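Okay, so here's just one chain, in structure tokens, the form predicted on its own.
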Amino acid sequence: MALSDLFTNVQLLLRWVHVFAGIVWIGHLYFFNFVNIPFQGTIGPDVKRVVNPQIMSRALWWFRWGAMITFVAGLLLFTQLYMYDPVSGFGPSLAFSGEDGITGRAVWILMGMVFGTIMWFNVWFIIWPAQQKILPAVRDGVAPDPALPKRAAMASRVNTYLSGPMLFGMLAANHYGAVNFLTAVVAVALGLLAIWWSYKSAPQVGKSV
């Protein structure tokens, strides 16, 4: 029998939207960093002029709106679970704090939110503004300001590294719960190591896989 209370059904819907949009966002982030950036170094300006405005405009649309929807749905979900109680109304719930202070679950989710918020900011206020200037320049055959691609690439690389520990924070909140300084450090280190390994092990363009 399906659950009938509105609180639980809204929570499921928000979780679905948050995860779906997150897959779109992080999937494009990994495409840009593990596939597209190495590929761009192998093609000339004539090819870039034709290909990039087409594929990058589409990819960046999904990328930035995936980030926005993930961010907004995540804030709504956090509010519902950690800052609202169906009985007492708005305010820190038992999932956020209790007699012993802030819960381990809340520590994990806040860690994930801090990393996720930095990533969202980088998308909307660094990467996308830079790409709005880069893509028209490439389309017109004009060299963009060299600082713009470097700025966008750096923010994108930072986001890629942050995505590893961010996912630990998001998942551990519901599936691990307990936390101390050591477990948090290990989670961050493992997340960063996974991304570093992904960069190092990704096949180079033109080489067999």
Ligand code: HEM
The other form holds:
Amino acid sequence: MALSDLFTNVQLLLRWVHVFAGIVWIGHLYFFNFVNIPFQGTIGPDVKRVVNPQIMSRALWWFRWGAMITFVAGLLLFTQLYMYDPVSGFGPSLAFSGEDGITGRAVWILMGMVFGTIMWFNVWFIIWPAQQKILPAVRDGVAPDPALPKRAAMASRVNTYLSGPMLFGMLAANHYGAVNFLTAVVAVALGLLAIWWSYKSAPQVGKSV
Ligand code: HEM
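Can you give me the structure for the form predicted together with this ligand, which would complement the form predicted on its own we have just seen?
Below is the entire complex, every chain and molecule, led by the chain shown above.
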């Protein structure tokens, strides 16, 4: 049935694009936070001037476009699954609400989407604008305005922490469904704990790997 069913085929394609772009985005986010930040402490200003603008401008390209494609494909998926019904057309579908009000699935995905949207905003409106000023300054051997790296690093750290709970929201929507206050709190706590542990376990400056 799925082989000839347009709705299901479009949905699989959107899911694939969404998760593929999500891997590209979050993979680079983790590279920045768990690999590059400790690594930067091991190199001097001369190496930074040569290496950073090259590697960072490439990595930031994948990072920001990964974020954009994840976000757009996610909104399309949301529209198709929760705001459209093949029989009755656009409007809240049975996946979004029923006789008992909003569904558990919708609560999970809305939680994931709120976190994901904050992360997307941070990439496009805080991290990338700051990096557009930091990278040319580093290339020219000039110290950038110290507020800029601070702001970018803070937004990047916030995004890294949000990514743990965000992923629970994405996965629980379709694969768990039921929700109450306690399950949501446990999911958020586990997500945050996993990120905290990853920061703690990342080999630090001077520590051999
Ligand atoms: C940026 C904002 C985002 C929005 C608006 C969004 C939206 C969605 C929607 C609507 C679904 C379908 C849920 C369902 O089947 O009921 C979904 C699933 C999913 N999303 Fe996101 N998402 C976002 C970010 C991310 C990110 C950053 C990742 C990281 C990889 C991600 C990974 C996933 C995964 C793994 C699924 C489950 C796919 C499946 O089980 O079939 N999402 N997302």
